[in-house]
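Here you get one chain, nothing else, as structure tokens; it is the form predicted alone.
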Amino acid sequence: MNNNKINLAIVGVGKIVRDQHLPSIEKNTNFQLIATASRNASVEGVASYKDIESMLDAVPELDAIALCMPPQYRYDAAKLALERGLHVLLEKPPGATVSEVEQLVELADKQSVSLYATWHSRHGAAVEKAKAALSNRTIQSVTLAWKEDVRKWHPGQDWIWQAGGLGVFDPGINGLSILTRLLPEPAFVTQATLSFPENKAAPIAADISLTTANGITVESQYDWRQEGDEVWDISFVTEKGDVEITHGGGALRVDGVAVELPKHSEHGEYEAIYARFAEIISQGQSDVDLQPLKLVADAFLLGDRKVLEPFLD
């Protein structure tokens, strides 16, 4: 490290690290960004690349890296930048499959690095209060609805299309990191319903049932063909009442009342992230938590599969 900061590069500039990687980077005082890769954009003022490997080969000061590629090609560059020593952090999803993860896992701690699998919902303003909520309080049943227009999220990315873009679980995977932090154990996919048009590899809406182990339901609905504003709720049905995540985490409702919550700025999700990532590589420790990739994974692997008409975006 230089003058006690944490030399970084990011892979892969597209709208994500624009508008939330940068300002956030910016603010964090752990952290100087140094490089970039990317094949058809870069960030003014810093030195910019084709690929990771040549980056890697032309800036050996580098101490982490932050992969903000499409899944479906993050697990070489991670492999790559863990084996030459650098902390490494993953954009969510982690990665195209679990088993990759895992081994990337393994691979971190071999090499005495640090590995960061992200999730900036679960930082949004509500979590931690809901959470602090539901700690005494018997969750009875759960439901969630994660419903967006693709046309304005993701105009024109092929490679959510694809295997391993994961489709509409591209922003439901959101949604199931906020119930994985919120629930107090594991669920598991029960029964699952997939759409996908004809013409793409990955779903455009699904429906999937979850339970716990102690009987906790979850009935879920993921949809890309949203009009108008945005559904990102979570309900918990309790003994003593709902507690109600909205706005993606952002508003929170405790037995039908508004909690105000601590404000955040508008890449406050990110900021968390950034400040996490400086914790771990201080503390020598990973942080990896594969539960939502996985209850996808069950939902592909459970799911029957409904064939729509052709989708053009």
Given for the second form:
Number of protein chains: 2
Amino acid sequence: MNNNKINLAIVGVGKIVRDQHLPSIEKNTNFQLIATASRNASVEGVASYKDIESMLDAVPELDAIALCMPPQYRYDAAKLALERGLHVLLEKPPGATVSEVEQLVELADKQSVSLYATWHSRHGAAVEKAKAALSNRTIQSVTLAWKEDVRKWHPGQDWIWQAGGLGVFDPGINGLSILTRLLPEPAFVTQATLSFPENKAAPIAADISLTTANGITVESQYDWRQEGDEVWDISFVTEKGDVEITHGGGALRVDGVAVELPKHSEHGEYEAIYARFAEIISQGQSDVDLQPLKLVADAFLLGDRKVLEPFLD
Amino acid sequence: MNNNKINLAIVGVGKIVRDQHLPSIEKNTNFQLIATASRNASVEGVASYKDIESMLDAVPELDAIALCMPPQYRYDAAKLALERGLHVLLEKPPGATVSEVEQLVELADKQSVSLYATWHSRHGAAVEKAKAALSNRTIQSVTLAWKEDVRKWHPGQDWIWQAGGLGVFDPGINGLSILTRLLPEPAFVTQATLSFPENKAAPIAADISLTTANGITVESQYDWRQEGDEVWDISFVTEKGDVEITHGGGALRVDGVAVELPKHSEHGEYEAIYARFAEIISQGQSDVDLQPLKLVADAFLLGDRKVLEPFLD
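Since the structure above is the form predicted alone, I would like to see how the form predicted together with a further copy of the same chain looks, so please show that one next.
In what comes next, the whole complex appears, and the chain from above leads the way.
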């Protein structure tokens, strides 16, 4: 093995790992994937283990680990890896609660390793262009709509419907991660309604109103019952005209005119994530922004609950 | 008026203000109460206003303000007072969301005034004695039970049943405020069940499991359907025996033996709060510990929801 490379393992080999993590790691010369841990899956040509503990015992040369299992299981794995002195990358959402991730931040500091809470949608081609467009405008209000068909995007993913799985906020938190990157000051929840199917522990739809200290209001809607095309849009109303992000961060219109964006590869968001992970490891830093998860927790705390008819997926 | 005193106003004149705040302020020579704002109530001999804005306009000599309205209305009032350069005391819970209080902390810093998120139960006679008793013991596990009759303790308080009113966590957060003071390290929620009456937006009962990084487990139960005597108890199992706080922080048993406590006056907790408020004002500091509210938010985020039959109060 090349000792200049960061020896990486992945825990939780599922769809997002095959679609995004593996090709992005492949392209990044800083990393080499040398092990995986997953109950039922493995990666061709890479040593595979049934669980993280056996893997850590068997592969002491590991430097870093990417945790891609459901958030309900992430804390224990992250704690173990940090205690063994590994750098840790967390898929989004970074955990099942805000407090547990705050504990991981402290542990990473104590261990002098890097903890990275990723928000892949922040690396969409439109996001930093939108930031630049907004930099000389005054935002008056914002609307956010994050609507997709759960049957199309999350087939067979039982964990998203379980307590701690966040329900419609599993995708919706992507919108909040872009929103919090683009607002000039922190937002907080002022009103929320969460709609739970009678047979599910997580919401299928939600409306959240937010505001900032200086009075920028955000009306946001999340819905998993969308039919037809998904809507992943954020629209900033400014004194000069609208700045609109669509396609989940993939497209941008300013004052109604489409902005040409640098051509992103189909793995652009995750390539940026691994570039950033290598960067914070080399700088000896962590990168953990909990704003999106805090807003979701506050929405659950403050929100009115509606119970809907059972949803059959 | 005596210029050496802190000119204080109270917003939200209700039961807790009459029972606790007024006698405690009366006894504290650092403060003089010079105004109140409340929709329907006033204090004999003190200038009263219908709302905080009119009061702030009419009484420019105010130095500090105690906000005792329901948490859903606290942010706007606190922001206004901090912007006018007043020191602000927040009744518990400090706000309707974690993020809004974090914003107030930033604003208080910017304004160089003191913000104080009070947790009255932390000033119960048993709490610091328990802290001392636990200091040379190893806590193995903890149980917390916070059970009272909502009809007895919260008659006519509609806001506690509304979204953002916290329901059974309005009292339960008192238990969590003591727990978080006494644990040697932060706890976080690992499992929760919240029970909502069908006709209410807030839970009437809950079970929360917590743990700490080093594996101290806490099993906690909250119930507003208690009949007979209230149960406000926290029991720490240690290697030497149990340290038990009962009566909401008012009594202590160590290894089964009742510990004699300094005689607290019936307003002891709130007298300690106003002493602390004067202290942080003189030191130019804020005192905002959001751990208890974060744990409640995380319980809502992570928790399973049960819907119960309607509750008629």
